[in-house]
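Only one chain is shown below, in structure tokens, and it's the form predicted on its own.
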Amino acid sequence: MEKVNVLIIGAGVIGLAVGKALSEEFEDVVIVEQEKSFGRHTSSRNSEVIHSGIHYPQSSLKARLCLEGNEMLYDFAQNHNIPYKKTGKIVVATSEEEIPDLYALKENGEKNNISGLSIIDESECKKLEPEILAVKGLFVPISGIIDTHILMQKLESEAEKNDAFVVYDMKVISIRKTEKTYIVEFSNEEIFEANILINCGGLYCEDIAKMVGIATIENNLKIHWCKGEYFKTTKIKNIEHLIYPLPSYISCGIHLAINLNGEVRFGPNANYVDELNYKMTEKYKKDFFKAVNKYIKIEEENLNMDDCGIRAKLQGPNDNFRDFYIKEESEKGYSNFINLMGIDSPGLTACLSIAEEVRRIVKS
């Protein structure tokens, strides 16, 4: 049995960021991951957008950690030569009826302390993006895009510089609490004993919590998998900004994103699923066509399947907003177990601020 001080389960962008932060201050930090490399699921299957935090309720963890993480992520990218671009974002009102919602979104963003928000009229929208269809827009200057693969690569290397270990092909099969430690068994017959255990399991975070002993249903911690698909096009070029519709109740809507090469993609949509399946069909193509054509014109034949991802949400199909769950679980009888659940969007943006939140919990 190998003894470690801090054991982090999961090497997505959150687990890697937590590993980097804790290894700066604590010895013997180990990150374990069941896949053969980092970020094989949600962390590498998303829009790669750096969010602002305008959508989230005031005083929520998502609002605070998104705004803190936004600034931290730009600084980290700048200091470590990670490709990124502060593009700015235009949230569009495509009819007069949507204008009050646009102003309400601006007000919510200002209450979340996001600076620089401005309502722009149709001519200003056209000036920024000539192809855009909007009667008004909300310009959000701090939104942007980042190369998530290179970000995770850098987080891993920085953690390893601090003498942390990242170990792959380590699927957890059981966790047992002793008086002061956690005994974690893996499918390859390895056994670790950890003083501090941190659940960054992403899609599998509920499984990890259950193994520890937490009754997830009774504690309102059931995880719902929500699949988001993307379509792309080569017919729309020279877009400089992210373009978003007004948000729906479970997502930010099918938006136009660009990557660092300037290529255009649309998505994600949001559909709850019961299995981990990254296959795509054209089932939702007409939905994409209808949604996209509200703010930019494109022919249906020019929409092509791109990719998809799955998010681990605490918010179920008929639920209202659910916040990140980041908590040390002494109240449930599991001291030194730090449980991160439902880290969906804006988890990428907030990865460094979430890591600082975990650091504060570990130190307290």
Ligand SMILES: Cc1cc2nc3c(=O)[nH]c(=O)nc-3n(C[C@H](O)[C@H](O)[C@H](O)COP(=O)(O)OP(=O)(O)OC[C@H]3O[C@@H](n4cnc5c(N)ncnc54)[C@H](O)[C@@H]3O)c2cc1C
Contents of the next structure:
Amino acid sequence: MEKVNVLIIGAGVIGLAVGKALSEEFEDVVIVEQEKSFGRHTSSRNSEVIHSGIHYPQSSLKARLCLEGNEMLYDFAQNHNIPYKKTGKIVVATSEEEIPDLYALKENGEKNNISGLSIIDESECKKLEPEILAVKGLFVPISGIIDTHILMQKLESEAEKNDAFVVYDMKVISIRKTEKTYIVEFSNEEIFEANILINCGGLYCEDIAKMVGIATIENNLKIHWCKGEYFKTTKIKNIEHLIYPLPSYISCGIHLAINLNGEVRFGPNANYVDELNYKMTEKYKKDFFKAVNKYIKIEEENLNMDDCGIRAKLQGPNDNFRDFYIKEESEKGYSNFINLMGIDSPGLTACLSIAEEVRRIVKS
Ligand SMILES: Cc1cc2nc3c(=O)[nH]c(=O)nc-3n(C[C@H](O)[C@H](O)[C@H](O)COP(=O)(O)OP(=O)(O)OC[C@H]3O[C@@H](n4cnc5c(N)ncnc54)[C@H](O)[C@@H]3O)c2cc1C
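Based on the form predicted on its own presented above, generate the structure block for the form predicted together with the named molecule.
Okay, now the whole complex, with that chain kicking things off.
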């Protein structure tokens, strides 16, 4: 049996960021991942947007960690040569009726301490993005995009520089608490004993919490999978900013995202699913066509299926807002088990600030 001090389950962007932070502080940190490399799930299947946190409820963890993470991520990218671009984003009101919601969004953003927000009129919108259809816009200067693959590569190599190990092909299948440690069993029959155990299992975080012994349903910690698909186009070019509709209660809405090569894609939509299936279909193409044409003109035949990702949400269908859940579980009888659940958007943006939150919890 291998003895380790800190065992982190999951090498998505969150597990890697936590591994990097904790390896600066502690000896003997190991990240275990069931796949053959990092980021095979949600962390490689997202919009790659560095969010501002504008629409999250004031005082929520999502609002705070998004804003802190936004700044930390730009600094980290700058200092480690990770490709990124602070593009700014325009949230559009496409009818007079939407204008009050745009002002309400600005007010919420200001309450969340986001600086530089400004309402721009139709002509200013056109000046920034000539093809955009909007009666007014809200300009958010701190939004941007980042190369998530290189980000994860860097987080992994920084953790390894601090003598942490990232071990692949290691699927956790059972966890048993002893008086002071956790005995973790893997599908390849290896067994580790850890003093501190951290759940960064993304879509499988509920399974991991259950393995420890946490009653997830009774504790209101059921995870809902929510699929988000993208369609792309080659017909729209030279877009410089991210373009968003007003957010819905469940997601940021089908927005226009550019990648670092300037390629344009639209998404994600949001549909709750029961199975982990990354297959794309044309099923929602008409919905995309309708949603996108509110803010930019495009023909249906110029929308092509792209990719999709699945969110691990605590918020189920028709539920109200649910925050990130980041907690040391002593109260439930599991000391030194740090449980991260429902790390949906803006998890990528907040990866470094979430890692700092975990560092603070472990040190306290
Ligand atoms: C469509 C979509 C768009 C998004 N857009 C954005 C965006 O633009 N900006 C933003 O900030 N956020 C965005 N997000 C959210 C962001 O992608 C996530 O918050 C983040 O990637 C979560 O990372 P993670 O490490 O928790 O999960 P994951 O990347 O899923 O990593 C979890 C890892 O744990 C491993 N694992 C699970 N169970 C076990 C086990 N038993 N044993 C060993 N390993 C295990 C998995 O294999 C996986 O690699 C988006 C999400 C989606 C789905």
